[in-house]
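Take a look at this single chain in structure tokens; it is the form predicted alone.
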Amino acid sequence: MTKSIVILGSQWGDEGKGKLVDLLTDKAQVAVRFQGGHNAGHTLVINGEKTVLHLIPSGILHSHVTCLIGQGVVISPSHLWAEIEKLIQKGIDFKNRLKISGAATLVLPYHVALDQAREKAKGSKAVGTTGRGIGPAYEDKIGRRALRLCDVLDAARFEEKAKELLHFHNFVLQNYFSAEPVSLASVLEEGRIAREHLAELIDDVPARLKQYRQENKTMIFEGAQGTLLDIDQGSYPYVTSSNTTAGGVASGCGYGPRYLDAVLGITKAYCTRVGAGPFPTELHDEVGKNIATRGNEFGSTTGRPRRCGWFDAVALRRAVMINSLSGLVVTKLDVLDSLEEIKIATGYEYQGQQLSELPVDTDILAEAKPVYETWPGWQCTTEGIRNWSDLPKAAQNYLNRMAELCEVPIYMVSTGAERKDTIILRDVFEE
């Protein structure tokens, strides 16, 4: 029987993992975030209740679920605190349930201010991040300067390693970027909070993994962001800062790769993007629109409007051969119900050759266009359909090429944002 699941985004992000994570929690005691920063966010509607979720995995809204952030995370402890706060107005208990590793990095002023000043330095050509530090928190990390939560139980010891670091981005800051210098009060704040709020939520996250695997309970772990913006994997360097594929499991919270049993990967019965980098499928035209409007496509962390195109596989494939993927779950199949025709990218052509692999060389990936094949829409309504006899013809016909072109199955498909507006094919606990 399935013990460790590893749910992942299978694109570029905002795939609906949030959504899957709530379902699957239902059988679950233990929920892992394992990379990335505030800068993700997964939202999660229950009896039309929205909750947004930014750090602490989105199991947290079940009562019988034990939440850990690893070492791989990298934490605002102002943000996380604001959010912890959300969840107390909620009536979630979180002292008992939620776990943080001391080794986590920590995302202070100086990190937001020397990445959205390099944002503004770049211009046109600006990777688009969210602003919130998550880069410079990674490369502090990877420089081994890092101030990690660790670190805050001792509060002499923190402003002095603070007074350093400091210095040096402050000094980037005013004579490289000639920006504003950030206060050392701001950074002792940050050093504040942590130690009021989170300190007493500190714990060793691979060893209490280590004990959960020998009580043999049923683990999630939950990724954020998505497999193309994997610092080593995804369309450099329009990605983000950490590792999002599987393989960062075990880096990012001390699991190590034979214990894991299955890994699922999300993706939209479309595509999406954030920011800059290449986007084979984007739609600029009416289509693009609807699906935009339809699928209601704003970052649940910035706001920003997504950029919308059709269903890659070509993508989708090279998502199944770097996280080893198990089988899919295709989430908003429902934001399609209105077209009359929908494309799937097979492969691409650049520069007179076919394509059939994921272009490392990202310049070649934005001058690739993409080879369609056309299916024909259902063009009625799909939404809160939970049985696959339910679903039009046309709808399965859809599903089953992705399925086929991935050369994965699919698990489940999600037909709404209410966590039981779901299809469930295969239940992954069972194998």
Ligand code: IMO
Second form
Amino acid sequence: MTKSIVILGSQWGDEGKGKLVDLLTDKAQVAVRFQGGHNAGHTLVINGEKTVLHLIPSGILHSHVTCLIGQGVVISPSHLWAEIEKLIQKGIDFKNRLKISGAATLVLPYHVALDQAREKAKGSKAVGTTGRGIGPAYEDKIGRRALRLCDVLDAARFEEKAKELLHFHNFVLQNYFSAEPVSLASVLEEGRIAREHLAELIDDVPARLKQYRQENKTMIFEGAQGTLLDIDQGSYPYVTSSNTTAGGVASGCGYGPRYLDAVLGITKAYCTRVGAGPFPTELHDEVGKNIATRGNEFGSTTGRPRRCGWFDAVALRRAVMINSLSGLVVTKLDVLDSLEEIKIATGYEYQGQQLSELPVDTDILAEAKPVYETWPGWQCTTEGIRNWSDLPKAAQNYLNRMAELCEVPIYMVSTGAERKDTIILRDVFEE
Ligand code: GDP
Ligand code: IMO
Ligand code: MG
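Let's see the other form, the form predicted in complex with this ligand, since the form predicted alone is already up.
Starting with the chain above, the whole complex follows.
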């Protein structure tokens, strides 16, 4: 029986990971975030009530689920505390079931200032980041100078290190970007919030995971962002600054790869991307607008409109390979309900050559033209369907073709934002 399941995005993020983690944690005891920060926005809809989570794992609404945040995550103390307070206001009591690694890197005000100054300076070449300081925080970590959650415990030591880092970052902000410096008070305030509210949640995450494994608990590892935004595997430099792919689980929470039983890749029935960077199947026409409107494609974190396009089997095959996907979960099928015909990119063409693999050179990817096959639409509602046999034949054919092109089975199909709007084809827990 499968016990440790990874749920991750196999496109450019916002595939519906939050919904799926919430659904699957009905049968699990533990949910773990292993990378990313509050650049993520994971939406859960239960009986019409919407909850958007940024740092807290999407299992939190189940009172039997313990949520862990691993050391691969970057944490903004004020954002995490605000998220906790919001849930407490909603009546969700979880102090004893939220545990955070003391080794997690902190996102501090100078990271936000640097992120925004850098994007502004890049002008038309900007990455289109969420502006939340994620990249600069990971840079500090890799540069071996970051402040971590455990550093807030000793206020004097925190202040000493913060002063040094502030001096370093303010130098760049003022002299290179001609931007305003960040105040020491704003950094110390983050330390205070972390000390007063988050310090008591600090735990040894790898040791806790070992204990849970020995207790035979079922665990869901929740990815943020998506495969094509991975710092090593994505469309660099238009990526985030962490490993969003399956390999990130082991390093990001201290749980060895041999312990993982299944990896499910969440994919929309089409594609979206928010922020800049190549997107071969992007639509600039009425069909794209129709998908954006029906899919309500606006970022859960920044509210920015998401770019929309056809399903890209070349990119998905890459995600299957990189993540060793056991299978797919296809979401937002209902968004395609009104379309007369639906296209799938099966390859690319670049300077007269056929490409069957996603090129790693971002300039080539930006120039690559998709080669499409066209499938008839179903033009009737699939919203809320919970059985495969109730799907129109054309929708079944489309889904079967997705699976065939990606060479992995489909485990689930999502037909609405609600937890219950889901077709379950294979039970990942029973394999
Ligand atoms: P995440 O970042 O991967 O968790 O995804 P987001 O929450 O950012 O974006 C997914 C959006 O689609 C959210 O608004 C969900 O409520 C919604 N959603 C998820 N699954 C479905 C579905 O099958 N159909 C429709 N119409 N909406 C869905
Ligand atoms: P979830 O977990 C979609 C994108 C940004 C930008 C790039 C770098 O909700 O799927 P960053 O702020 O991380 O330095 O921005 O990554 N991005 C996301 N896109 N969903 C997300 O998270 C994202 N998190 C970051 O738009 O292109
Ligand atoms: Mg999202």
